[in-house]
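Heads up, the chain below is alone and in the form predicted on its own; it's given as structure tokens.
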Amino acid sequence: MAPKNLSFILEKAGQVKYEDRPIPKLSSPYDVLVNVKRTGICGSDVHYWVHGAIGPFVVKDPMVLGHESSGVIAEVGSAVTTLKPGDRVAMEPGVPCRRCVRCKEGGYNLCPDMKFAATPPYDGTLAKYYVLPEDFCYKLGDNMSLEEGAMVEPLSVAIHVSRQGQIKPGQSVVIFGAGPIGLLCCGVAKALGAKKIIAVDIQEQRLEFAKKYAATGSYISAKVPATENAENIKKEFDLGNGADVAIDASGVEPSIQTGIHVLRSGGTYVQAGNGKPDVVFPIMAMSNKEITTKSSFRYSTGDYQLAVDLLSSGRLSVKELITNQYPFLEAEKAFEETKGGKGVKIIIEGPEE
């Protein structure tokens, strides 16, 4: 018999398998059952696959991987009013409690009881079916593909970063790290009207891609003090006393330091990338310039919908970032390719009917 709910399972670090699991049931009248069609691979998925843990989140029991997904509604609960079977949706993979103070004030991404796909002990979306609340599924525009729908998740991360930075039309933005999130931050900055968007990395190939995609300029970070790199960036791109906004999407200590130094007085710094748990930070420069320093974690109220709106309106494109696509039964190959740093974003198709 054909499998009913074929799933891609991480058993322990370095060991995966396919398993037919029961089709999940709707536990609330507001839930929907989604037939998952496309899933992008995130660095966190690869990290769990290689190491079996990320910080305090340890894979103790077999776990379905994946959380960057889109699909088609297969079934709806009795109280669902905005979706129907056949609707194509982007799937927001983290469901908060909705009752705590953080949820009530609108920052549900900070909910201490968040149930996030493919974060132990919760299963992810690399399966044929997945259940979500109605309001965590977002209808795709008629002109959007399912592949673009899977890109809504990382795009929402970049939107949250950019909203934390309060990017405004005409501003200058320096973005450190030209990986998927850094590139998407370039795209969002452009959509929000930034005049100068400078991508910084150590890989020339990534920077060439960034310029073709959305950056107005690029800078290869040199092995010199952060203050010197910052001054070079300001001079090369005519930033005057400094950039309005700096975003670190690398998590690398020298980039973090350069980000603070490249800002003008009163500028805004946003930490998006994760690296070492502790770094040497130029707190004197931050204080003397009265820099607003923020961090960014996943996404929150309005980020997913804005991502869909930007894509469906054509104000932003993500097609350029999708570099390969694999059938479901070749998911491990897709993980290998992502681990090897090949391409920008790799998509896995859902199980065949």
Contents of the next structure:
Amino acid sequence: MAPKNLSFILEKAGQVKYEDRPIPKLSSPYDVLVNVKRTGICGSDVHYWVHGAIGPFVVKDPMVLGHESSGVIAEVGSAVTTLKPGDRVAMEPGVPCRRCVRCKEGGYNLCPDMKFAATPPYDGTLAKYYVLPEDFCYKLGDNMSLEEGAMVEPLSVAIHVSRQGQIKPGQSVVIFGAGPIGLLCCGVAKALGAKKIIAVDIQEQRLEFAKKYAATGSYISAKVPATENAENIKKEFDLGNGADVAIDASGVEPSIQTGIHVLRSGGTYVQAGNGKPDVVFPIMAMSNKEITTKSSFRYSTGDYQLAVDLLSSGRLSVKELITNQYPFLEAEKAFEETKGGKGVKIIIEGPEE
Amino acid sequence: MDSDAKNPSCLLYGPLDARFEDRPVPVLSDPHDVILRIAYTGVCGSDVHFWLDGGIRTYVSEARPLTMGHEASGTIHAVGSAVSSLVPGDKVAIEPGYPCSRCERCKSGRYHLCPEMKFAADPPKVHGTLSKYFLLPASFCYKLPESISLSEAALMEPLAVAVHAIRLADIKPGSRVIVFGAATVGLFCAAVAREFGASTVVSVDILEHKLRFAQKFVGSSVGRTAMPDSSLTPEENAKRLVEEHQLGEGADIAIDASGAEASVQTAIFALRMGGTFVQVGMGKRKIEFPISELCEHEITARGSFRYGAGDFDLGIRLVGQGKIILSGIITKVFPFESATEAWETAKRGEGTKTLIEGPRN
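Alternative state: the form predicted together with the partner chain, after the form predicted on its own:
All chains and molecules follow, beginning with the one already shown.
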């Protein structure tokens, strides 16, 4: 008999399986049931798959993986007014409590009771069905594919990073790490009117890609002190006293250090990447240059809608970042390929394709 | 009204037509809601407006009467199954409007601007606090510190209005501030401005006794008072104010808590170049506004509406810590059955804040 809601589940580190789970029920009249069609794989998904945990979040019970998804509305609750069955949507996979101080202040990504897909103990989106509130589903433009819909999640991360950095037209931005997030940050910086966008990485081919995509220049980090890398970048790209904004999308200690050193006085640094929990940080340079150091966590009000708008208006393209696609029953291959680090974004189709 | 009424309530049917009725006792359906027993409801200028005109923009009617009141305090009567922060018996001040929590305004931290806001005593459908019981989300109830009584707690709502206005005004230590209007909200604006570090706060009113009270309420280290001369133009009054109180090139911030056209005009003229004006008072819906002044002096003008994230918390903290002392603000308390007398008292401009008790049994 055909499964009703085939799901891709992590039992423990390195062990996955397929299981037919009950179709989730709408929890409120404002909910919708989404038939998940495409799911991108993120570094964090790979981390859970390999280690069974990220920091304090430990997979104790079998958990459905995946959170970067798009789908088609299957059913709507009785109070839903803006969506109907058949609508194609990007799915924002984290639902806050809406009642606490953080939520009321407008920073719902910081809600302590956030229910985020595929962060234990909450199941993810690599299943046939997923329930979300109406306001966490965003209709795709008619000219957008479901694959682009799945890219809205990482694009929203990049948009949130750029908002934290307050990138303005005419500014210079240095972005460390040319993986999916770093590349998307280049794209967003360009859409926001940055004049100079320098991608930094240790891999030549990633930098080639970055330059073809949205960066105006690229730099391969050398095994020299961070201050020296920073000086080289400033000179090569004529950044004067330094860049206006530096974004670290690598999580790597030398990049974090170089990011601080490459900024001008009064510049802004944004920590987007995750790596070692503790690093050696150039606090004196930050202090003496009065640098504003910010960090970026997931996304908040307006980020998803802006992502959809940038894609549907054509101001930003993400198609070129999708390097491979796998059927649902070959999901593990997608994880392996992502872990291998050769492509940019690997997508898994929904169970019905 | 029947003495075995379960939920005695005061409803407005139209101008000067209030009736006491028994309404259904609220029932907990959302696990995050609470029901409280109302202790006091304060009278606001808008309540007087409703009493005289039957509404402001939206109106009550014979077919759709509405329970009045929105500045309230009470004791928790019952809590929903998911509520852990409050228990029956807790004394609370309430924020009487709850938003949808799903729209763009709500999610961007400005829930008070939610188009679906359910605000107490808002026609046609949202009943107010002049009843025995009232239902609202637990997250919109604020447990009182020991030092705040239930009657004082009814002042937390207008205090939150003032906190909201002051936060929008962005008052910093050293700011020179003028507040037009020395009724409850104006007095609170002046005191909160003082707490935010203003070096000078000038309270302006046309009534001598209000200015005398304001001087005591705000204190002499920071507080000043001024009465406009009705024979002078707003521009002339502004010049006089700035000179008499040594405000240099003009005030940094001016807040209108009076709603009077002349006050708004005077405020704009009394600001320095680049100053900030906040409109919190409500009066005539359209006025003549010195727009060229606004432009040439690059003045920032902001509207201030009710209260939002963090305003009640801050107000309660300021009072709880003894930084704002409330004595003298409550000038008369009426029993529930005399609600219309309370509105008439406020209409006559008597006293500062008039309260109405919740139903006794």
